[in-house]
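In structure tokens, one chain follows: the form predicted alone.
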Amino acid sequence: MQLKKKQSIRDALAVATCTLLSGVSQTQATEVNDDRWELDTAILFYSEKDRVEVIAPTATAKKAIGEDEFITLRAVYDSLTGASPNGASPTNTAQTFTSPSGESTLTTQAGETPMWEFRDMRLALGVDWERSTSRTVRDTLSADISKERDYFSGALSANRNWDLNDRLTTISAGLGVNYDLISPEGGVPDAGQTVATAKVLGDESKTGTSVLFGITQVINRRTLMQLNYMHAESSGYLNDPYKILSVVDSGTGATLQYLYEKRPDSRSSDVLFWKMVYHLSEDVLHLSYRYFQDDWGIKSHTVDLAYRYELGEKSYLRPRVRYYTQSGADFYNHSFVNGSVPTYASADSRLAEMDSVTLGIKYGRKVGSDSEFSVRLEQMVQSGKDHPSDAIGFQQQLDLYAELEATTIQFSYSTTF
């Protein structure tokens, strides 16, 4: 492998090193020899069976504005429709819910997982300013904002990369901060209170900070490795204002009442990420592992394997497999027994013990001298404890964790103009 190819891979991995929990994505430090823009566009179609559908066009444009100085503009537009579990447990009778705004009702048949129907749109904009302060030091400053009907988020980050050891080693450090404002329909409900009588509060907010340290190392002519550590802190309103939970009878499992969920008002998390890129004669193997833990009791492991198979000078195939597993939060349960509801409680399935497997394949082809078209198809299956051992009464005959199936299709086109 030529040194130029080593440099390209090392820079690409440095991108991941500088990604913070604020959601800021750093662009690759590439050599630009003219005043042209580098444009990357894509449109993503995401569909969950009987649940959510998303259409998300994206665009990223990068341009040199000086010697070793670049600016990157990013835009994402999401259109979301469908239904999402509201947290209530399935029962052996029909259930009726009133929307948070009080303007509509929902009836769920016996044995079905209760779902809220919704429609939303999100616009996210971002900008990165990247410059080299010396031959071996690169800095990036980023700003991002996103707005949806009931949510606003803003984030800032600063990152620095140091090249050492003849540029075969890169040390990275970053700091990110974010501020979110939550303004749900009907107002923010008083967490932990009965749905029928809960007070409605004003808008709520949360803040977050994250720090990252990483090292990227060219091991030999064929192998590159990366190791990152990230710590994040969040505080403020960390509930989902649309999620409720069922309080059930200790003998029959029948639902007696519904409460709004209540989570702790702070969260601390740590992430360890390792990645290896191995070049064969032509093809490239990508393998990564991610470990996550937080003080809510969640621990997760992610293994991601991809293989880029060159079909010739102009095209390639990239099959991929991803496995994810997590433990449940300390305060999660599918339902809670009357008289024994803890201070913090949630039935949000995203906080439950779960596993998921994703299988995918991507096809890419060069178009002309400096353009590429690609299409990516992935299928994900997520499952949890559908018949947990602590199910009560008739709950033992119900599916308390509905399996999730999702399909992703993405079309991408990149060019220079």
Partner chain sequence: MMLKVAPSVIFLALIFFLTACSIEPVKPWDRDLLAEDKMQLVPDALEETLDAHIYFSKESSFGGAGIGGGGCGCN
Given for the second form:
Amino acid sequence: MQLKKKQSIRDALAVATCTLLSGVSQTQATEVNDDRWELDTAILFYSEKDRVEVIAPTATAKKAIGEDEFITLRAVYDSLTGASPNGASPTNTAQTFTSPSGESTLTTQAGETPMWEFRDMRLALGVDWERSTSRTVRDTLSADISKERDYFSGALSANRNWDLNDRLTTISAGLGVNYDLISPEGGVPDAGQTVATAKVLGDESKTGTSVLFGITQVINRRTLMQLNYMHAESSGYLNDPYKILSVVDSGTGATLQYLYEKRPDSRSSDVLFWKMVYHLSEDVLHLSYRYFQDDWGIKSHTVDLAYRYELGEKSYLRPRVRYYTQSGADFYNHSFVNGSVPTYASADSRLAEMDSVTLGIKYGRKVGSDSEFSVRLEQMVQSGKDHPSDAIGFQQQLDLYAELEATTIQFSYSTTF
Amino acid sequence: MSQVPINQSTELIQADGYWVGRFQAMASPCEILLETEDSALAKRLLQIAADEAWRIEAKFSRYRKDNIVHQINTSKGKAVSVDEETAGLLDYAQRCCELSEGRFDITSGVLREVWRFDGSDNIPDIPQVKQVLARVGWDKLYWQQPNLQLQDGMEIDLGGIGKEYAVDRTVLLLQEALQEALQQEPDTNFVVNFGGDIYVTGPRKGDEPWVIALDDPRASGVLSSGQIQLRRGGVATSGDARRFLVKDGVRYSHILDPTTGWPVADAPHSVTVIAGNCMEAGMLATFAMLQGKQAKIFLEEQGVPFWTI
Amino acid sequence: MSRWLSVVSLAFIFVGSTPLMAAEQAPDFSLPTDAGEVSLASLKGKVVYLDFWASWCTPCRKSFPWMDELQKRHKDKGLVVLAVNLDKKAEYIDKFLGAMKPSFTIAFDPEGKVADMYKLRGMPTSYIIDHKGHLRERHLGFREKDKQVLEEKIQKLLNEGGL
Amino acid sequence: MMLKVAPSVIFLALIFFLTACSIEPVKPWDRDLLAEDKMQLVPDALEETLDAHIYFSKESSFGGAGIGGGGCGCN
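Starting from the form predicted alone above, please write out the structure of the form predicted together with the partner chain.
Zooming out: every chain and molecule, the one shown earlier first.
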């Protein structure tokens, strides 16, 4: 017993004695920690008009594993069926394609957007470990894997939040890495080569790194604001192995051959994200804006506005509107003129200049003391340049951007047990 | 604590304005002093006190073969699941071990295998002590409520806490019973004294202190004339002047330091402490003994009234 | 050989360092409770554990069972646990307390006037006030490991007040 | 490249710092509204994850709200 410690021994003994005599032991008292699971479950139905349908049941479970220490387990299962554009341009004649696996052929009628038909499923699992190392520092480590028949993705990330300024300001820093492996049935085609004769390579991979810095500030009693900056780098095989493009005649616009798309093997992106949450008398407004740009020439703006309207004590309605607009990638075109196909070329409509509008409504209701049920319905319309000025010959009469209309219905149930 | 069957009889006598109830438990004369006119109440409280003392003796004595301590001490390295009361005492013992930096340790009892304090000159040799010391130490056992797992050959002994615990527990039970009987906050104060471990709940009527003669047979006469005037609090004594060894003119006290396996040098013969309650007083007295020469300094720092012999 | 020291002379041996200056007087206040007004001045002679809480603050909620135990354990020794609620709407408090009947006193400060006086920097914050009405400890937050530390500090002040 | 970013950055920085000027220190006991679930930056993490997945597979932009999460073969 060192001299300095001695003074407190009497107090410590008195407390221990008191604890013993009151019949509540110390070890028992520490186990009072809430060890219940917080469970969030949902089933999502996503349906595109004439295209993909997805059913995705999902669950997240969170539990305290110590004081100020939590573990979260996440699982999503996707079941996808339907068709998606393969990148080839519509023409004035029927087109016939051999499916990527070489098993079947597909015929697209004149004027129609060529599609691959597919069926796939995906299982994604994730775990978060969240821990407060002090009253003002909170760390989160996450690991995620996702597996499809022809694709594997693994990701790790670490994030730290610091509360400053009597907890009115929080700054955060995060680092994430990911590794993806692409292994289509029959191998990855040699990018940029003629579809009919392209070499088939083995599996391909890509890696990515991203960093994020953020600041969250309490503006006043009713307003919270966040500003994030993210930088992401990815490199490796960044192509979609199933996307092809049409090489057309410079005079007539007739398709001469199909090439596999070829994107650069690196991509660098910067994102600015701003979000505000505002508390009206009861209702809450969420507004966010995101600016994105990368070295492929894509710039985009996203505005998301949601208003949670309280319907009394137990339920709410939340209408939402999201507007998204992007410029096309430098190497995108609906089709490419024979003899002047650039080194990098893609006709993937997701790299095209386009706008997207989502309108949605959500209804939520508390059930019992700690459960909530909600349902949301959203409609998304994506549209691009269907009659671009560089259309050649009969292309001018065709719809060169296939509009996308998608409906989402989601049922959610959250509870604690 | 005694191997002799417990003599379960009590006697109640009226003294100067209060009742004295007496019985025998934990190898000691036990008494309660109650300031009430009500003889039926006094009788009932005496029974409660005696029952509690006997219960605790039966449950935690290491000399019995039908209790939890025996079960633990004969577990041969297997985990034993213990009840809540035992768990509370084990937590307490753990905390005391921490606070004393390992000097108070309920597993130190096996050291008696080599140390016999019979006034003789039988000092064990160093290898003997080392051998036994391998089976001593709270850090060698596993304790996570409700499971206690000792290594084979280890033993626990709650004797260093038991009597004081019995006093404080009895006080609680008597207070409850009084509250029930009087249907209000009891203003009837009393004294529980189990063989010199004492708790006084409050002053006598007219704010008079209780006068307690410290009739301690262990204290070689010096304290027998001592009187304590106490209004509230716990008193406990640690030490026994008759248990020691002498060799080559060196007197070895019976207070063993479980971190070394050897007696604490220059420990007082006996330490008596007054504190908030009996367990506190008892533990402070024990800690002081374990400090050896530093006992007085330690107690002065703790800011408690004490005396040493 | 033996020594008999008085309680009074020993009381001065306690010079335990405390983060707050021992001479600082706790600001007095008077707040409503379910059983009438309570003022800090009226608690002189007691050790007061003054806690500021709100129903929406998670660590505050976690401290409730402990404060209940604390009050029960040290009531006889002169401890008063006074929990000042800072909710703006009474309905939340009722919802939170529900069937719970804490053994300590809950006072209401919906406008945070007393909280302001005590310059709270976070929730929960607790203060330990000695029997002379001096602020002796300030504690921010509530974690499991705080229980023992706080209780030992309280015990120390209870000891100062005499056995 | 920085020049190209400039208009948006300036716009955001303006919003942020203009509002930052009007920051009122909110006393600890006045943070009742901010403590509500619906006032969290991400009130429904599951919905956010599902949305991020959908838009990632249909658009060329990603990220911003946070770090982490796995990829998929959908883009």
